[in-house]
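Here's a solo chain for you in structure tokens, the form predicted on its own.
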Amino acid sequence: MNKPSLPQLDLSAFHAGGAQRVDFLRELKTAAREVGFFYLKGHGVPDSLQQQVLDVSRQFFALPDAAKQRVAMVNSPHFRGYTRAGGELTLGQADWREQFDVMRETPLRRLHYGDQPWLRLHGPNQWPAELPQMRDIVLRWQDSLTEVTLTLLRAFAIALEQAEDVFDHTVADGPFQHLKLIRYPGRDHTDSEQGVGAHKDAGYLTLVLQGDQPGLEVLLGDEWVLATPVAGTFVVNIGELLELASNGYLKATLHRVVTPPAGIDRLSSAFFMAAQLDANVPLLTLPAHLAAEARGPASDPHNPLFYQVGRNVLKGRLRSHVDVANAHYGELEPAL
């Protein structure tokens, strides 16, 4: 039997029109229905931005614990900032990995009576002043992976046979947008194999950018295939809010990510985007075809979904980010 693997898609066909476009979308379809996770490559990113953001990540990550404990999360009740080695949580368990979280720049939000606790997640990023670079580099980047994970929104609209705009009004303030530059450190710091544990990501979609070293895992059926690396791509994967909008036609995978051999680190970048926190996620209205084959959304009691967007982004930042939640949100967590 053949070993499975992700399939590969290049956005550079979507653009084309015409056939190709069409074989782009059945793929997408495809890929989106049985997999859940896909290599993207045509996307239009610049090699060398890609490059930059990798470069600055190493540069942050080698800073001082001191440098980078002044930008610590738990400074932010916006959730952006560094988090060290273990200092994350997938369900329950400690994931090994040092990150620096940024997320959109927007005002800071003055919260009123009555108003929904969410709205504490609006406000500014925490920045090395050791770096002054990377603000801008990180910023770019951030605004590069949005436009891609726009443009894959309004194709899986045509694909799943809706209006083209199904999904604008649920962006159209500006998607909600989170980035993790992430640092594995190698199983030498750890007798822990758990970079990630295994999860679903609860936004539209995810792209990640991966180094050289490999690490990331997707379950599929009942084995775990590494996503071994592809030069020039992003692992595309599909989060639990297409999953609830196209009531379980697309599917949203479990994946996790294993630490890296001894004496070796392992750098990547996420971005999740998702939609405009005051949204609502929409239950498409599929044709009959589609709808026959919808197998509703996965269902954990221990996670439950929301379809207002906020509470499900502030729910999983909370479970998360323990000291942060203490730290800032401790007599609204049992509102949630």
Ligand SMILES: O=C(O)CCC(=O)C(=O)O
Given for the second form:
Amino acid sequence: MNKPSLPQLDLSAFHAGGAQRVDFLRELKTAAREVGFFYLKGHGVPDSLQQQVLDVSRQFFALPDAAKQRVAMVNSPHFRGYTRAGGELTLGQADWREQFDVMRETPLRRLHYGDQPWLRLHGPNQWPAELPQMRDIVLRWQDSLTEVTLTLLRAFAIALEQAEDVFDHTVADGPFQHLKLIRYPGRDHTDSEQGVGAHKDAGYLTLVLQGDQPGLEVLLGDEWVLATPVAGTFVVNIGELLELASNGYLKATLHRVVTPPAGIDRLSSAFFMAAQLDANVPLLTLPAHLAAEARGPASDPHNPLFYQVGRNVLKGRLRSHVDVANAHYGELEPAL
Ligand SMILES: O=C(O)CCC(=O)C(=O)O
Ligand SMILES: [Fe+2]
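I have the form predicted on its own already, so could you send the form predicted together with this ligand?
Expanding to the full complex; the earlier chain stays at the top.
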């Protein structure tokens, strides 16, 4: 029997219009409903930018530890910056990866007593003085991935027989952007298999650029399927917000990354896009033939989902980065 694998879609077919667009939308709906993951080619993000991102990641992770610690995430109430391997948790277990987190670059805001705690997610990024080119490359990358994701969101709206702009009011003031540059060290550096533990992503959609090393696995049925890197493609997956918005018609699928073999490390970049923080998740009214197939969103007693986007995003960040939570959010109820 053939090993199951992930579908591959070509975004240029959506732009081409006509029959190609109709086929694309049908494939998109099936892939997102049945698998929750697919490869995307024809996305228009230049190879040269993809290569620049992998190069600057490689340079960043090769900096001396002291330089990486100068931009440590624990300095930032906005959850931006460097996290060493073992410094992040998934379901309470340490992930064996080092990473650099970026979000929308905004000036520091003055907050007032009684403001919503998630307003503190807004703010500036941290950048290493040793790599002056990094800010421009990474912010261009984040903007390009945002464009692709917004296009996909419109395509999903059409595929679900909604107005094309049905999600627009949830992103009109700028969607929530969250980008990670990631390095998974090999088995010679850890006894742990867990690059990142099994999880679903919290936003609308995620785009992953993989370097040339495999490691990302997707749970299909009861089998973990390797998402082998395919040059020039992103791996796209459905996040919990889109699952909620579609009442479970679209599927957020569990996935994980397994630690590479000894002597090998793995680079990737993951971009998570959610609705703007002050939005509520829109609940789509599906036509009867789709509504009949909507399963309701999966519920997990260990991970309550909030319809208010800022609250949901902050909950995820506080759980993953306990050091930042203790340093900057100590007064918040653990329940948040
Ligand atoms: O590194 C990867 O390939 C995927 C990472 C991932 O799933 C995540 O950070 O949510
Ligand atoms: Fe993920």
